[in-house]
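Below, in structure tokens: the form predicted on its own, a single chain.
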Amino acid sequence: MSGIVIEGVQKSFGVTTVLRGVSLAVAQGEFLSLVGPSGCGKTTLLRIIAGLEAVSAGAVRIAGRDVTALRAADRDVAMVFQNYALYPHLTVRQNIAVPLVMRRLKAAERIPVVGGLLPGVAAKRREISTDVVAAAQMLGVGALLERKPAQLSGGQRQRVALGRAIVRHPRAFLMDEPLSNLDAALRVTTRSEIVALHRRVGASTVYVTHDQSEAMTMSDRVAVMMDGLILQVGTPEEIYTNPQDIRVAAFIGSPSINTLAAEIGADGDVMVGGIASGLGASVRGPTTLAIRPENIMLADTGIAARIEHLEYLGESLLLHARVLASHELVICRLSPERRRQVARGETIHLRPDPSRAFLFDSEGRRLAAHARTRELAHG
């Protein structure tokens, strides 16, 4: 397979295990995000792909070639760092040109003044300049080529870092939290630019972020990492609507998914505080029912709860309520028109949409479930 293939990669630093047998395949031309909380191992995995860290076990292949033992310079990948890693004393033109100069010019040819007198160097320099200008224009920094990094905004420095990455047409791009230093409005704009750039260039891209909105809006597929493991890989829609682990369900989505202690009775009904949820299962015993805020609604009967807080967001209303039976907090996303129909301190009844609810066992693994046809009722 072309693209990037990671097979059983393990990494330990002393007695601390960071990666626990990670396997992942990124197709040629695919944009895949690694998302997870800080310390889950995603940056370590990216650095292993880049060749900046050695594996403790496992293998890395890029474009069908085993690169596990190769140094970073021989892997034909480009990495964009969180802090841009621009040379402050070089101009934008010179910063973007660095990888081409190192690749196309011999050591003697890079010597100032003297190197320029060697045969063929002038032609090589002209080719490098042409490629640098093309990359800069693609990213909208063509007018900034003679400036230095200190004279640029954060967004402009990010574009220069991207230009330095794409200028030599690598087989793969690796990006480590590249937008984390930008303000919120600029992050939204720049992530669209990165996606557009990826589509033009067409190289396999692995993008590391802790920001789920970046992962969900930019990616062809998302890999959710926690505790040195990849818990699930899928399209953004699959990750959101079909989580296979309760940690994935809880991490993806804002506000976070609601989780309620439940019991699967002898008849297969899933009961929450003695109330039938409308969900059924073939197993029996304790379970966790998870339901996203937009999939739990107000009803005449159902799970009794008291409203603690209302958040008006313009396009929606977030209702925070405490379940009377269990004291668990539930958040519902309602249409803003409901604001005048509910009030803090009021007791309400909640009905989860059984076709969009999930069940998880005590280990956090997804359980098979189905919607019951009958209405919510007291057990």
Contents of the next structure:
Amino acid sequence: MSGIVIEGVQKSFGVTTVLRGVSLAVAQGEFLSLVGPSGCGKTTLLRIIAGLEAVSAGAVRIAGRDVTALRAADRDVAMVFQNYALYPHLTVRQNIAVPLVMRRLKAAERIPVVGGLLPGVAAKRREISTDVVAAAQMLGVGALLERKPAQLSGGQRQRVALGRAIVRHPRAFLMDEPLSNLDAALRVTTRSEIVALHRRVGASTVYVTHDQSEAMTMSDRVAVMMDGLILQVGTPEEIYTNPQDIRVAAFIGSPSINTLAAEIGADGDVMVGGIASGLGASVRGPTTLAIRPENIMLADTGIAARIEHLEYLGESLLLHARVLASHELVICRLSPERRRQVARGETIHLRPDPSRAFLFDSEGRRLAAHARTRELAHG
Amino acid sequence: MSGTRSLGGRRMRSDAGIAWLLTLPAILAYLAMILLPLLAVLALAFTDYEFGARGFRWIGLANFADMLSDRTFAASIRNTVVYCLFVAPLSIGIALALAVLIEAGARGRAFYRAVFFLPVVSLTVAMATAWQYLLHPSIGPVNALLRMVGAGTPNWLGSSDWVIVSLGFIGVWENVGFNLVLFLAGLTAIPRELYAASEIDGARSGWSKFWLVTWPMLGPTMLFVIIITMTRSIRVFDTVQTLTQGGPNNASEVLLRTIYQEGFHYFKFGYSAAITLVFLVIVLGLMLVQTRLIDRRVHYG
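The form predicted in complex with the partner chain is what I want next, because the block you gave corresponds to the form predicted on its own; please supply it.
Complete assembly follows, chain above in first position.
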């Protein structure tokens, strides 16, 4: 059993419960993102894996070893912090060397000058120096070794922080929103660099972010967290095309998924505003139909709505329309050529693609639903 | 065109005028309170002026030459140096140790801060009475305690071997609280994430975290504390004046008291000014050496 395994982890700070029983398995060499809104407990979970916080209940195993009771220094994990947490008084070289110096040299051997006189220390120092240079070169900061963090740009500091993490080949890699302090352009390029670095290093990685595009683009799998629970774990494609909870559906995707109040009729038809949506379900009662903006078509008949706003994005056109019957706002992604065919104030008819629509119960859980071929034939 | 230009020129002139007007109070205060007295001291140091005398003579460096053969002055320099070398390291070291312990403790931070800061806000002259009693050779509790354990009972403030050490202890007691508050402020400014990073990097003991994070991050605070403690201890006066008056036999004579004695007791203003000048040069020199030496090794920001 390798990788990182989290079993039933709970965490409370005083009366506030931050994690309410989280279980997760990260395979050896896997890149997994923890994504969720701020305050959902994702950073706390990461700090628990790192050993910076103790669990209230549950267990953490890294590479088959139960580390729940071990402190951070003994877990053999590396962590990249949001604001890098570089030692400001040390040069880049010294910063990257710290994890090696702390692990390979004994306390007495670390004493400046005097420590260097002890037998074997010079050889160890040389080894450390070789490893530091190798890590720095891998990250393209080989030319900055003698600089202090204050003399580096945000992107360079980020690389030094990564270097300090990879230099000792840890069993697990933990990253806490490492890109959030970079500007937008740098964020996108660093994204692919971190993925490339992960492939070279090959350690299990847990990456915390509130940015769904980072989670979707970088990860092998994504875990969506909310209110101290993991709602769904899956590949980015599964999360997007098959959300199991309405909060997952709403959190992933931009613009956000459309939600429409729906009723299920006696014959199993899912009705939106009295109109059959083309979706069928076997349950009864009030439900929510969720449909992504790109899966709504304009048609001659369907849900009547008035166009409130048009956003031309170049590669697509976003149409904001208000459903006449329920006053719900719906956003449709259309091809940009449709721009001349629609105008603000017009009434249009919307038709969700039933094979791509999701149905959720009043608790937000996904309901089984199927496209009705009869309706499709009529459309 | 020329009209607008002259208007602009006038405005610029009046802006400068207002600037001078606004800084005038500060300039006047600086001149009257700092620069003029300093220049007066500088001038007096080269005269034989005595308070109440009709006139004075310029005597060049004679005052400074007198100092070289003045045994009181030599004793006061030596005692001041010993006092500083005793008070500064001890009060800084103890304050740092206490600050780290208090900061690491779960509770009682405000309580400890208040307790250790009390000597700073209490009146030294009033507290000196308490010290006088505590250190009294026959009825003092300190010696009573020493007698109980069978140790020697020195005359703390009365013997020339012990007096500067006793005053030094009182100096440490006075300064620890002040330095402690400065260190506590410095400690809270250290980002928590650096400790988390050091833990991840393998710093297991509090000791290695202290050397990896706390000590270097406290650099600017340390520089400030060293300078402030040195200048505070060079200026020692009130405990000496109230407890020993420089005695016995000049064993606790310190610079500031010598200046005071020469100026306000013997009314030798010229000589007193000359010693003041030496005192100023020592203080300035110390600060210069410290900032030059330490500033290079201190990391800011």
